[in-house]
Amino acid sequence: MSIIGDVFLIIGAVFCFLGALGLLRMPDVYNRIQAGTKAVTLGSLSLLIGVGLHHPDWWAKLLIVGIFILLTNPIGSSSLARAFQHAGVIAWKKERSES
(Lines of atoms letter the chains of each structure in order from A and count residues from 1; the text may use other names and numbers.)
(Lines give C-alpha, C1' and ligand atoms only; values in the text may rest on other atoms or scores of the structure.)
Protein backbone atom coordinates (compact mmCIF):
# COMPACT_ATOMS: atom_id res chain seq x y z
CA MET A 1 0.00 0.00 0.00
CA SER A 2 2.90 2.33 0.69
CA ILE A 3 4.33 1.97 -2.82
CA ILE A 4 0.95 2.68 -4.43
CA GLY A 5 0.56 5.74 -2.21
CA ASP A 6 4.01 6.92 -3.25
CA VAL A 7 3.10 6.49 -6.92
CA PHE A 8 -0.03 8.61 -6.44
CA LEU A 9 2.02 11.26 -4.65
CA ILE A 10 4.52 11.38 -7.50
CA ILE A 11 1.75 11.55 -10.11
CA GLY A 12 0.10 14.36 -8.17
CA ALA A 13 3.34 16.27 -7.88
CA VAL A 14 3.99 15.89 -11.62
CA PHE A 15 0.52 17.16 -12.53
CA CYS A 16 0.82 20.10 -10.14
CA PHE A 17 4.20 20.93 -11.69
CA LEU A 18 2.70 20.70 -15.18
CA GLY A 19 -0.10 23.02 -14.10
CA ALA A 20 2.42 25.54 -12.81
CA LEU A 21 4.43 25.19 -16.00
CA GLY A 22 1.26 25.77 -18.01
CA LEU A 23 0.67 28.99 -16.10
CA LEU A 24 4.07 30.21 -17.23
CA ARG A 25 4.05 28.90 -20.80
CA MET A 26 0.53 29.54 -22.09
CA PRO A 27 0.06 32.63 -24.26
CA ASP A 28 -3.04 34.23 -22.72
CA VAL A 29 -5.12 34.26 -19.59
CA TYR A 30 -7.77 31.82 -20.86
CA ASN A 31 -5.23 29.13 -21.66
CA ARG A 32 -3.48 29.73 -18.36
CA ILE A 33 -6.73 29.27 -16.48
CA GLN A 34 -7.39 26.03 -18.30
CA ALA A 35 -3.90 24.66 -17.72
CA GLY A 36 -3.93 25.64 -14.09
CA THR A 37 -7.36 24.29 -13.35
CA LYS A 38 -7.32 20.93 -15.09
CA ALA A 39 -3.81 19.84 -14.25
CA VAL A 40 -3.88 21.08 -10.67
CA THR A 41 -7.29 19.51 -10.01
CA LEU A 42 -6.05 16.13 -11.18
CA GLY A 43 -2.78 16.57 -9.32
CA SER A 44 -4.52 17.58 -6.11
CA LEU A 45 -6.86 14.61 -6.23
CA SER A 46 -3.94 12.29 -6.87
CA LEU A 47 -2.10 13.80 -3.92
CA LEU A 48 -5.16 13.27 -1.74
CA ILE A 49 -5.38 9.62 -2.80
CA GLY A 50 -1.69 9.17 -2.06
CA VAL A 51 -2.05 10.71 1.38
CA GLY A 52 -5.14 8.60 1.99
CA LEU A 53 -3.24 5.43 1.17
CA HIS A 54 -0.52 6.40 3.64
CA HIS A 55 -2.99 7.43 6.36
CA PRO A 56 -6.16 5.32 6.01
CA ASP A 57 -7.80 6.96 9.05
CA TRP A 58 -7.88 10.32 7.20
CA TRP A 59 -10.13 9.15 4.32
CA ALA A 60 -13.24 11.00 5.52
CA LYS A 61 -11.42 14.32 5.75
CA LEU A 62 -9.63 13.75 2.45
CA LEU A 63 -12.90 12.90 0.75
CA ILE A 64 -14.42 16.19 1.90
CA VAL A 65 -11.37 18.10 0.69
CA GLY A 66 -11.52 16.26 -2.65
CA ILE A 67 -15.21 17.05 -3.13
CA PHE A 68 -14.50 20.69 -2.27
CA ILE A 69 -11.72 20.80 -4.87
CA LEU A 70 -13.93 19.15 -7.49
CA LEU A 71 -16.69 21.68 -6.88
CA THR A 72 -14.71 24.87 -6.51
CA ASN A 73 -11.96 24.60 -9.13
CA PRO A 74 -14.23 24.49 -12.21
CA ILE A 75 -16.57 27.13 -10.79
CA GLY A 76 -13.68 29.41 -9.91
CA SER A 77 -12.00 29.07 -13.27
CA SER A 78 -15.27 29.62 -15.11
CA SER A 79 -15.98 32.73 -13.05
CA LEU A 80 -12.50 34.07 -13.76
CA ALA A 81 -12.86 33.43 -17.49
CA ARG A 82 -16.24 35.19 -17.57
CA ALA A 83 -14.82 38.14 -15.64
CA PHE A 84 -11.93 38.46 -18.09
CA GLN A 85 -14.34 38.21 -21.00
CA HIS A 86 -16.55 40.95 -19.57
CA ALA A 87 -13.45 43.08 -18.95
CA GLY A 88 -12.64 42.86 -22.65
CA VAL A 89 -9.62 40.60 -22.54
CA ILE A 90 -9.21 39.18 -26.03
CA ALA A 91 -8.38 35.52 -26.52
CA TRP A 92 -5.06 34.68 -28.14
CA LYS A 93 -5.12 33.57 -31.77
CA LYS A 94 -2.26 31.94 -33.55
CA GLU A 95 -1.09 34.00 -36.49
CA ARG A 96 -0.86 32.19 -39.81
CA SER A 97 2.36 32.31 -41.68
CA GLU A 98 1.89 33.40 -45.30
CA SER A 99 4.77 31.38 -46.70
Contents of the next structure:
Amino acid sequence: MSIIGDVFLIIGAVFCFLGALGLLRMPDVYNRIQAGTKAVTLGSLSLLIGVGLHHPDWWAKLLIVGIFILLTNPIGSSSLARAFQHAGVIAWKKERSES
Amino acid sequence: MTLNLVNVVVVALLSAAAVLALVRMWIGPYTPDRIVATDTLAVIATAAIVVCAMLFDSPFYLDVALLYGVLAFVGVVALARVIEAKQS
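With the form predicted alone already on screen, would you show the form predicted together with the partner chain?
Now the full complex is given, and it begins with the chain already shown.
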Protein backbone atom coordinates (compact mmCIF):
# COMPACT_ATOMS: atom_id res chain seq x y z
CA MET A 1 0.00 0.00 0.00
CA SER A 2 2.79 2.39 0.89
CA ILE A 3 4.74 1.60 -2.27
CA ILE A 4 1.65 2.23 -4.44
CA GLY A 5 1.17 5.54 -2.62
CA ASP A 6 4.79 6.46 -3.37
CA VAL A 7 4.27 5.68 -7.05
CA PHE A 8 1.16 7.89 -7.14
CA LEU A 9 3.04 10.70 -5.39
CA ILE A 10 5.89 10.55 -7.92
CA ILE A 11 3.48 10.48 -10.88
CA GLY A 12 1.57 13.47 -9.51
CA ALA A 13 4.67 15.52 -8.88
CA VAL A 14 6.01 14.73 -12.37
CA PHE A 15 2.71 15.78 -13.96
CA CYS A 16 2.65 19.03 -11.98
CA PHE A 17 6.21 19.74 -13.10
CA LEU A 18 5.41 18.97 -16.74
CA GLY A 19 2.35 21.23 -16.60
CA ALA A 20 4.45 24.12 -15.33
CA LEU A 21 7.07 23.37 -17.99
CA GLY A 22 4.38 23.51 -20.67
CA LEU A 23 3.24 26.80 -19.18
CA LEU A 24 6.74 28.10 -19.80
CA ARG A 25 7.32 26.64 -23.26
CA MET A 26 3.99 27.01 -25.08
CA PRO A 27 3.84 29.87 -27.59
CA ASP A 28 0.37 31.27 -26.89
CA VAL A 29 -1.92 32.05 -23.99
CA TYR A 30 -4.53 29.49 -25.08
CA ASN A 31 -1.91 26.76 -25.32
CA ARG A 32 -0.66 27.79 -21.91
CA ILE A 33 -4.15 27.48 -20.44
CA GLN A 34 -4.42 24.00 -21.93
CA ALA A 35 -1.06 22.81 -20.60
CA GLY A 36 -1.42 24.44 -17.24
CA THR A 37 -4.94 23.14 -16.60
CA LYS A 38 -4.99 19.57 -17.85
CA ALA A 39 -1.62 18.36 -16.67
CA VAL A 40 -1.78 20.11 -13.32
CA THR A 41 -5.32 18.83 -12.62
CA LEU A 42 -4.25 15.25 -13.30
CA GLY A 43 -1.11 15.72 -11.22
CA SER A 44 -3.02 17.17 -8.28
CA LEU A 45 -5.52 14.31 -8.29
CA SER A 46 -2.71 11.78 -8.42
CA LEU A 47 -0.98 13.49 -5.49
CA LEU A 48 -4.25 13.37 -3.52
CA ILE A 49 -4.61 9.64 -4.24
CA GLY A 50 -1.03 9.10 -3.10
CA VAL A 51 -1.58 10.96 0.17
CA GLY A 52 -4.83 9.03 0.68
CA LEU A 53 -2.99 5.72 0.27
CA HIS A 54 -0.47 6.79 2.90
CA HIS A 55 -3.13 8.01 5.36
CA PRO A 56 -6.35 6.06 4.71
CA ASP A 57 -8.22 7.74 7.58
CA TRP A 58 -8.12 11.14 5.83
CA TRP A 59 -10.19 9.96 2.88
CA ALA A 60 -13.20 12.28 3.46
CA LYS A 61 -11.28 15.56 3.36
CA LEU A 62 -9.09 14.36 0.51
CA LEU A 63 -12.21 13.41 -1.44
CA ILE A 64 -13.67 16.86 -0.89
CA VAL A 65 -10.45 18.58 -2.00
CA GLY A 66 -10.20 16.29 -5.06
CA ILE A 67 -13.79 16.84 -6.15
CA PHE A 68 -13.32 20.57 -5.65
CA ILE A 69 -10.20 20.67 -7.83
CA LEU A 70 -11.87 18.48 -10.45
CA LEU A 71 -14.90 20.77 -10.61
CA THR A 72 -13.42 24.24 -10.32
CA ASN A 73 -10.17 24.08 -12.25
CA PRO A 74 -11.74 23.45 -15.69
CA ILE A 75 -14.49 25.98 -14.95
CA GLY A 76 -11.95 28.65 -14.02
CA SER A 77 -9.74 28.12 -17.04
CA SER A 78 -12.71 27.90 -19.39
CA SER A 79 -14.08 31.21 -18.16
CA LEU A 80 -10.58 32.70 -18.48
CA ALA A 81 -10.30 31.50 -22.07
CA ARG A 82 -13.74 32.88 -22.93
CA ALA A 83 -12.83 36.22 -21.37
CA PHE A 84 -9.59 36.35 -23.37
CA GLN A 85 -11.45 35.57 -26.56
CA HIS A 86 -14.02 38.28 -25.87
CA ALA A 87 -11.24 40.72 -25.05
CA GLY A 88 -9.67 40.06 -28.44
CA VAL A 89 -6.55 38.05 -27.67
CA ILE A 90 -5.45 36.63 -31.01
CA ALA A 91 -4.56 32.96 -31.24
CA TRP A 92 -1.09 31.99 -32.30
CA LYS A 93 -0.50 30.65 -35.80
CA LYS A 94 2.52 28.82 -36.99
CA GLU A 95 4.21 30.92 -39.62
CA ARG A 96 5.00 29.06 -42.81
CA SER A 97 8.41 29.37 -44.29
CA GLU A 98 8.52 29.72 -48.07
CA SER A 99 11.55 27.65 -48.83
CA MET B 1 9.59 14.50 10.44
CA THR B 2 12.00 12.38 8.47
CA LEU B 3 12.15 12.68 4.72
CA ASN B 4 12.83 9.62 2.66
CA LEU B 5 13.90 9.72 -0.96
CA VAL B 6 10.35 9.81 -2.37
CA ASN B 7 9.41 12.79 -0.22
CA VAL B 8 12.54 14.66 -1.30
CA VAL B 9 11.83 13.98 -4.98
CA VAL B 10 8.17 15.04 -4.67
CA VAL B 11 9.00 18.26 -2.83
CA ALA B 12 11.77 19.08 -5.32
CA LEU B 13 9.48 18.55 -8.33
CA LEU B 14 6.69 20.65 -6.83
CA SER B 15 9.15 23.43 -6.00
CA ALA B 16 10.50 23.34 -9.53
CA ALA B 17 6.95 23.54 -10.89
CA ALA B 18 6.21 26.56 -8.69
CA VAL B 19 9.43 28.23 -9.83
CA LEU B 20 8.56 27.65 -13.50
CA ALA B 21 5.10 29.16 -13.00
CA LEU B 22 6.71 32.12 -11.23
CA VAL B 23 9.12 32.57 -14.15
CA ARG B 24 6.16 32.69 -16.53
CA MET B 25 4.53 35.22 -14.24
CA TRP B 26 7.72 37.28 -14.31
CA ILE B 27 8.47 37.26 -18.04
CA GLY B 28 4.90 36.86 -19.33
CA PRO B 29 4.55 39.31 -22.20
CA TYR B 30 0.95 40.32 -21.50
CA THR B 31 -1.50 40.35 -18.63
CA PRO B 32 -3.39 37.14 -19.69
CA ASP B 33 -0.16 35.12 -19.43
CA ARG B 34 0.32 36.32 -15.89
CA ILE B 35 -3.26 35.48 -14.95
CA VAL B 36 -2.91 31.96 -16.34
CA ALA B 37 0.35 31.54 -14.44
CA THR B 38 -1.41 32.65 -11.25
CA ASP B 39 -4.18 30.09 -11.79
CA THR B 40 -1.72 27.26 -12.34
CA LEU B 41 0.38 28.34 -9.39
CA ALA B 42 -2.69 28.26 -7.14
CA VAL B 43 -3.48 24.65 -8.08
CA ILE B 44 0.17 23.64 -7.60
CA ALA B 45 0.13 25.33 -4.19
CA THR B 46 -3.05 23.45 -3.21
CA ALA B 47 -1.39 20.14 -4.06
CA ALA B 48 1.75 21.22 -2.20
CA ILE B 49 -0.27 22.02 0.94
CA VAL B 50 -1.80 18.52 0.81
CA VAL B 51 1.72 17.10 0.55
CA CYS B 52 2.65 19.27 3.56
CA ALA B 53 -0.23 17.64 5.46
CA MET B 54 1.34 14.26 4.74
CA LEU B 55 4.85 15.39 5.66
CA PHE B 56 3.88 17.09 8.92
CA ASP B 57 1.39 14.29 9.72
CA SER B 58 -1.36 16.73 10.63
CA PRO B 59 -4.82 16.67 8.97
CA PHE B 60 -5.47 20.36 9.63
CA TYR B 61 -3.48 21.29 6.53
CA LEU B 62 -6.25 19.72 4.43
CA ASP B 63 -8.65 22.43 5.59
CA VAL B 64 -6.04 25.01 4.64
CA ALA B 65 -5.76 23.43 1.18
CA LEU B 66 -9.53 23.47 0.66
CA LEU B 67 -9.82 27.11 1.73
CA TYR B 68 -6.90 28.11 -0.48
CA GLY B 69 -8.50 26.40 -3.45
CA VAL B 70 -11.82 28.16 -2.85
CA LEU B 71 -10.19 31.57 -2.61
CA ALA B 72 -8.05 31.01 -5.70
CA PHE B 73 -11.09 29.91 -7.72
CA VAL B 74 -13.08 32.99 -6.65
CA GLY B 75 -10.14 35.20 -7.57
CA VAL B 76 -9.72 33.66 -11.01
CA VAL B 77 -13.44 33.95 -11.82
CA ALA B 78 -13.45 37.56 -10.64
CA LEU B 79 -10.46 38.36 -12.87
CA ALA B 80 -12.20 36.75 -15.84
CA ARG B 81 -15.32 38.82 -15.16
CA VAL B 82 -13.23 42.00 -14.97
CA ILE B 83 -11.52 41.27 -18.29
CA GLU B 84 -14.84 40.44 -19.94
CA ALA B 85 -16.58 43.55 -18.60
CA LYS B 86 -13.74 45.91 -19.46
CA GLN B 87 -13.94 45.00 -23.14
CA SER B 88 -17.68 45.56 -23.59
